[in-house]
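One chain comes next, on its own, written out as structure tokens in the form predicted alone.
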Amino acid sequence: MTVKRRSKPVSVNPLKIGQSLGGVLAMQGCYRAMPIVHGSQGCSAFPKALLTRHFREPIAVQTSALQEMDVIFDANRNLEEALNAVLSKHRPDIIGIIGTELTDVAGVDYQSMLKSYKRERNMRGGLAFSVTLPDFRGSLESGFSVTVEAMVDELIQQAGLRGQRNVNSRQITLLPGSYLTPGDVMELKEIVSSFGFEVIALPDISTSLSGHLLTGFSPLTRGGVPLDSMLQSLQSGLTIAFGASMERPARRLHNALGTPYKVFQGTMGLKASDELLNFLHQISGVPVPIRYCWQRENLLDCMLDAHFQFAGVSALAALEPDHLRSVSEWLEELGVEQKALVASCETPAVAEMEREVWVGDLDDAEVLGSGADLWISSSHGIAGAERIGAAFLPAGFPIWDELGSYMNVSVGYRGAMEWTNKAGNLLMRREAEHRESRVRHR
């Protein structure tokens, strides 16, 4: 199906979130890491504010604090000062330099500067890489994916492996997409490990942004996958990527090390869960654990119970591309009419979808989805949902109107059941409110 765009001179109520935020988010899933945003102070303040508001956790990020004269004369001088300060004060295990549109347009060669810096200071034992993430291309999803790919490249170079490695056939590397919550990553790790595999998630936000109490304060990330485990993941016998955007890092591992990989483009609903568990059963030879058989029965019963609420219902979804595809497949299983599907940017995964997809903003979603019963998007869409009279189901990033949203589960049978019940309850409440308003106005 073709991807369409509405013709208008300006974006109204933007859906797209900059790539740099995706890069910072990926770094939060690594232990003792520090992302350095090479740009103005606002380029780091924006990701930090949104991520803190969404996860309600401290977010590790530093900036090179560029100003106009710095960009004109020597932007890398600020970056060198930032690196010196971070290394001398905090000594992180992992440093990721995230280039912004400011340094990209100015043509700043900070990649070469980083190589020289590492060589002159004989940096060993840690991981330092750079990535270019201008906001005028891609979105949060692509920024996350590109950062993970750059991370994988640096790991391969540091380990010095080129097709020669000790393969651990019982170890699997997971590459979770940017749209998966810490609760989702935790659920996926549990599902895969239940078939007898050792699991390493890269990155792993389930142990860093899942909400936990730790004493003291650290400016570095707390939780996430340690550098030792990241290097160990290069010995995995298989890579599983969740979301089409994570295929590039998986392919990078395959090209460099020969690691086979499998991509699951959808993670929500009955069909997607069946495919995942059947695949794990085939490669492990282990029967599907009985608890997942029960969860499948629970989901089928849940869908049967809720079919009265979803009959004749229409929905619109405005999300990141991978998330949009996954949610669309879930709505398809429920028999819900998909009135409008709006993505933040165009990707091959979106272009391959069977339904019509629009690339635009939340104003487009409001116009195209007029009359819809259910609105699925981030908290930026609350006002639009109210204006068209739709029930609002928060999803994606950011969500600030709901506590614990970062631990919501949408993957597997349990996740599909939770989403089905949540959406059904919202529709029931909306119907009751409409009925009460009609009685009051008589």
Contents of the next structure:
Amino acid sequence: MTVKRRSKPVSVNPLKIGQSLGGVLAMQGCYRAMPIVHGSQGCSAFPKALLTRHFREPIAVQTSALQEMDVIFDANRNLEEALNAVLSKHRPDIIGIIGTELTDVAGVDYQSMLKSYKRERNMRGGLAFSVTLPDFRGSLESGFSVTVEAMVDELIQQAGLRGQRNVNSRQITLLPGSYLTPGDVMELKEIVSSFGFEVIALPDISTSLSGHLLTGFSPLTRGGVPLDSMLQSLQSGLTIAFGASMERPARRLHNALGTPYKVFQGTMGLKASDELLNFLHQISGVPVPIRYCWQRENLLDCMLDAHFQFAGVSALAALEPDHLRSVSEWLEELGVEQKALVASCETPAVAEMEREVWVGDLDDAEVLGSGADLWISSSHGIAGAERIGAAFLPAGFPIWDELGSYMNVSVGYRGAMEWTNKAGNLLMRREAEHRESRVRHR
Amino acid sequence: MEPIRKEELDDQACGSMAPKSKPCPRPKPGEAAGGCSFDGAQITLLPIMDAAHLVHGPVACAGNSWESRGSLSSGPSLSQYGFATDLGNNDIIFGGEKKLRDSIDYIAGRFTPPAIFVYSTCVTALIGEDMDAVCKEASDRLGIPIVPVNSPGFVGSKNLGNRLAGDALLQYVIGTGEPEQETPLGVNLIGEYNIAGEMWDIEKLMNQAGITLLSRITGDARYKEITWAHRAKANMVVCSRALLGLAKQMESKYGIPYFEGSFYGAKETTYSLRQMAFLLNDREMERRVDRLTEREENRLAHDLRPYRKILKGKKAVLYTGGVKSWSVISALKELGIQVVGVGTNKSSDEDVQRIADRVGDDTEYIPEGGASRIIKTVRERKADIMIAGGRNMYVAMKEQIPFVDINQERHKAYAGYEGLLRLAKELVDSMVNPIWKLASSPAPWDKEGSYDR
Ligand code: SF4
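Form predicted alone done, so how does the form predicted in complex with its partner chain look?
Everything in the complex follows now, all chains and molecules, and the chain you saw is the first one.
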């Protein structure tokens, strides 16, 4: 199907989140890491505040603090200063420099600056790379995957092991897409490892943004995949990517090291879970662990129980592209009418979808989805959902009206069950409220 | 390209127009925190609830910032809509002025707001968009005020953004309308943003005293009321030095006397109300205010008794990003809390002086924004609680330090007499929560001697 856009000169209630935020998010999944946003203060302060609000965790990020004259004359002087400060104060293992629209428009060449900086400082051992993530292109999703790709590239460079690696066929590299919560990543790691594989997730937000008190506060990331595991991941016998946007980094690994890869575009619902488990069963030769057989039964039973709630119901979803696709497949299984599917930006994966997809904002969602019973989007959609009288199911980024949403699970049978119950409960409550308002008082 | 701000303004960039004021230090790369000027401008203007606020630039400046503040509205909610010209690659190359014009037309046509504020951002400033001209042309054509706010992020700090927003109000809004009726006892509040509904508590007090709140600049404001702000008999700048310049210019332009005050703590609240009455120059009013403040203070003292018993002698580290420090210190002192550390990173010299007047000699000043620095102070001074903005909330949680949120995102109103009571309750609730004991005790299997060897 083709992707559509409403003609409107202005974005009203944006759904899109800047690419650079995606880059900062990816870096949170690496241990002792520090992203440096090469731009003005606000370009790092806004993502920091927003990520903090969503994950309810401190977020590691720094800025090169460009001011007007720096942009015009020598932006890289600031970057050098920022690198000096971060290196001497925090000694991070991993540094990611995230170029913004500001450095892009000003045409700042920080890539070669970083190269010579690394050479001069004799920076070995650590990982330092740069990405260009201007906000007038892509969205959170692309920022995230581009950053992972750059990370993978740098790892390959650093290991320098073209052609001569010790492939560990019992080890799998996971590339979880940006829409997966720490709870999701944890669940995926568990599912894959239950077939006897060692799993390295890249990046791994399940151990950094899931909330823990182990190390107290640190200006660097306090969890995530450590650098030595990252390097070890290059020996993996297989890459599994979740979300179409993660195919590019998977392909990087394939091209450079020959690691085969498998991409799962959908991660939600019965079919998607079946596909994943069957795949793991096939490649490992291990029978599907009994707990997943149970969970499958649980899910089917839950879907039966819930189908009264979902019959005749319509929904709209406004999400990042990969997430949208995944959620749409789940809605399909529930037999819910999909009134409007709105993506933050266009990607090949949404263009391929069988349903009509719109690229737009939350105002488009409100107009196109008017009359829907269920509204699925980030917390920015609350007001719109209220205006059209739909039940509101928070999903995506950012979510601030719900505790612990970062631990929600949407993947696997368990995830599908959680979501089905949650959505069903919302609809049930909505129905009850409607009934109540129709009760006549004497 | 022309610099956006002229040099002579830069050395006063911190918001104070006072010539003594030291310049804002350049943010240090790799050590800086805090928002940009664009952020600051929005903080000041977004509480104008019925206006549309259009951000001219790539989507992230708006996309990452809309709906991030706790500034409440008693009615219209158009300002909570996120509007962005959402520039793409081509717009950057060929210019975004047409898109801006179309956006303005679209918003005016569909939402019919009383006014549209248009914010520049770094990119549109860099590529030299002539926003003022587009706004002027659209304003003439559409017959509604379209106010350009030239405060792109890279010109400086949040404080500077507050001030630039104030300049925009002065240049384009204030003095363009007249109040529906003459108000002899009208006062403007400047720099009070109705966070968590604080403005409503203040307004109630003012009404009880018979003082009219003429223009809210800008908490829960309507566009129209700001146009007639020049008819006030007095201005109060609510502990925000960034908008002091606005008050000063209103004094020289319209002869409106002003004072700086705060509503944090009973003493400051009483002082502020008295000061209003004094500037209004009405004897009867002064007597009324005296009666009101006395009554309220007595009632508060009674209600606070159980909390003060718990709070007395407790130590706090206060990090509010500077401008509010001194006023919150007064409130905490009234509750019997000792402030052992205080952030001064964005405070002007005058603010620091005010802080010094209110705390003891052995209070530590924390000049820089590093979270590690704040924690160190909490540890070294054995503080019982940390009071700071949302940015540092989860930093405190990781270190298991009781925390109260004092900045923009919070949901509790702490202004006025009622507010102080709420603050006391919040502090106590936070400190006595069972979680602190639970979180600091190890798992049973980690305890020494928990198993037989
Ligand atoms: S610093 Fe500039 S580009 Fe970054 S958020 Fe602020 S206005 Fe936007």
